[in-house]
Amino acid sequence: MKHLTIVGGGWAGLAAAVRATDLGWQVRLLEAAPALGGRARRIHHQGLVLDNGPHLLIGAYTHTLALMQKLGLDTERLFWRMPLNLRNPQGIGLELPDLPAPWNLLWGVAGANALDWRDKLALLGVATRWQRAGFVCTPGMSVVELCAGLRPRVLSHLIEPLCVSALNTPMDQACATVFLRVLRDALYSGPGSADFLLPRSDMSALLPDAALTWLRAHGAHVELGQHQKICPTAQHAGDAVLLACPAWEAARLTQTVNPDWSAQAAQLSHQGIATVYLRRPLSSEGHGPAHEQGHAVLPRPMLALDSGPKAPAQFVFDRGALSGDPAQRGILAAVVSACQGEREHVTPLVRAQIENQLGLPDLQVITTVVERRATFSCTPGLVRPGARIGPGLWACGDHVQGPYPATLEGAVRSGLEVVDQLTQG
């Protein structure tokens, strides 16, 4: 039996471990942290179950959904599914109806109340050109360059929130090639591909918990709290080592094995994500709007926000409405993508933003979680390191060469594909 050692238990490493175990490899997975999940896992704070950052999935994330189903998870019950909705608390923005492409986009643009007829015609014209070109553009273009000719309201109400949420990179710095790939898969991959999938549970319950149970039940060895100080090497012919750790850690581990690959991984720049957790005090007498008497605080489980320098959050999630858990009632999670500020600076700005835009006074700050290197910067012309490092040594993760930005789907696809490559020799 061939042996595979996987260093890193994030979503890429877990996907690789499941695929390799299924193909007959003897798998040993080493994770430095005390829990699996990487940047998509549960955390505990003062008796509350939170996440190190909420994640928004879409219906086009077919590999991630298929992996969950393989592990025995009911994806229909795990997620709150709703058509793409970028409307702010005042109802301004884009919302796609539950229709097949391209009718959903046509109908959504026609009903976009933030845009006038000139905005709509320009947007439909540009979208038509993108489709006719096969969602391919000139290499090295930024999203801003790609969208030249679109009016400011289209950029602020549609392109910018889509770009930041998908690529976690400001649109003037974001790669147009990757942006178009995400749009293509979301809009033209079949019914429901553009739907938002909002987790009803914490992130660990979406994949890491089930993967750990499945792996151990199928003979894989999972070791937590195992920090690799030196780069492991395969001990026998046919065995392999897979680095499923972050880019900077993989770069450190491979400095002497493959200096060129190490340098390429080390040169990746990163973007931060901050999540500000807030609690809305709810009246014990049951006064106030009807939805406040249940678990919901917001009119929808997720709202887009008007963002800017002094209003940095792009989205807010209603954890009570999503989970139905009484312990989560009144808790909101506001997400700041491409976050540059310190926790002490971001937190009061987000609190004031939510209070002003949603009309929710007296919000209490629970905590702010900052992942300073949450994703790589998806910039134009970026060359990402390949999956093969050297004989018997491979890498996977959303930072490894591939068509997707730093998303859970990108991580899962990378883990699955690298195992298929090394299995085929």
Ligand SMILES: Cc1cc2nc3c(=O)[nH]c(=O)nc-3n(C[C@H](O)[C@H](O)[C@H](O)COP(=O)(O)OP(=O)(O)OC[C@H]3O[C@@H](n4cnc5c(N)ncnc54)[C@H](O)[C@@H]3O)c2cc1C
Second form
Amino acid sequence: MKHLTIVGGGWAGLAAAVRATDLGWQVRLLEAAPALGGRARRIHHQGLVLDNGPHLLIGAYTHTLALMQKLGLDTERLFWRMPLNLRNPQGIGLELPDLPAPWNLLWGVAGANALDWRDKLALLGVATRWQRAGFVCTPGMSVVELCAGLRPRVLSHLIEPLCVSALNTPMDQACATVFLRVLRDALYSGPGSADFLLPRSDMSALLPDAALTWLRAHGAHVELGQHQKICPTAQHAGDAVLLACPAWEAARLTQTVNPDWSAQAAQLSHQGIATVYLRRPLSSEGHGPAHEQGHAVLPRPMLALDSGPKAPAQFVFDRGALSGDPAQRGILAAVVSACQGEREHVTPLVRAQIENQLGLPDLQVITTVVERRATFSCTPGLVRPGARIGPGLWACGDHVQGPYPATLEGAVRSGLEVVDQLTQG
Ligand SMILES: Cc1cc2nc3c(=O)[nH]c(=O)nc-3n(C[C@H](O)[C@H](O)[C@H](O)COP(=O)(O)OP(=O)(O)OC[C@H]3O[C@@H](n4cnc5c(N)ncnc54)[C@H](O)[C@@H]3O)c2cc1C
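Now show the form predicted in complex with the named molecule, given that the preceding structure was the form predicted on its own.
Every chain and every other molecule in the complex is listed next, the one we just looked at coming first.
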């Protein structure tokens, strides 16, 4: 039996471990942290179960959903599914009806109430051009350049929220090629591909817990608290090592093994994400229609927000409505994508933003989680490191060359694909 050592138990490493075990490798997975999941995992705070950051999946995450099903998870029950909806509390923004493409887009744009008919025609014209060109554009273009001809309010109400939620990079710095690829897959991968899938559970229950159980049941060795300070080497011919740790760690581990690969991984810059957890005092009642047993605070379990320098959050999730768990009742998670600010600066701004925009007074701050290196900056012309580092040494993760920005689907696909490659030699 050939041995595969995997360094890192985030979603990429877990996907790789499951695929390799299935293909007959003897897998040893070494994870530095006391728990699996990497950037998409549960955290505990003062007796509460929260996430390192709430995640939004879409129907086009086919590999991630298939992996969950393979692990025995019921993806229908795990998610709150709703058609793409980027409307703010005032109802401004894009909402796609539950129709097949391109009718969903036509209907959604026609109903975008902040736009006049010239904006709508311009947007549909641009979208038609993108589709005719096969969702491919000149390499090196930014999203703002791609959208030249659209007026500022179209950019701010429609393009910017889509871009920041998908690429976690502001649209003037974001790669148009990747943006178009995400749009293509979201809009044209079949019914429901653009749907939002909002996790009802914490992020560890969404995949890492089940992966750990499955891997151990299938003979893989999973070792937690094993921070690798030097790059492991393959012991026998045919064995392999897979670095499934983030770019900066993979760069450090490969400095002497393959300096060029290491330099390419090290040059990636990153964007932060901050999550401000707030709680509506438990004595108050939810002000919107109750989704589940009166646990809802918001009119929908996820709302887009009007954002700007003084109101930095773009989205807010209602954890009580999503989970139906009394312990989560009244807990809101407000997300600041492409976050530059410090915790002390961001927290009061977000609290005031939610209070003002949603009319929810007296919110208590539970905690703010700041991930400084949440995703790589998905900039035009970016060259990402490849999966092959050297003989018997491979890499996977959301940062490794691939069509997607730093997402769960990008991580999972990378983990699955690298195992197919290293199995072929
Ligand atoms: C706050 C936040 C919100 C996000 N929101 C979304 C979203 O809504 N939708 C979406 O699709 N994506 C989202 N993402 C991105 C998504 O979480 C990542 O793309 C994905 O989790 C990356 O997985 P990975 O396995 O490539 O890397 P990681 O999750 O970083 O996993 C790497 C693992 O390697 C381990 N490790 C590191 N160094 C070593 C070492 N030396 N030895 C052993 N182990 C090591 C780490 O502990 C970690 O467990 C978000 C990310 C964050 C941080």
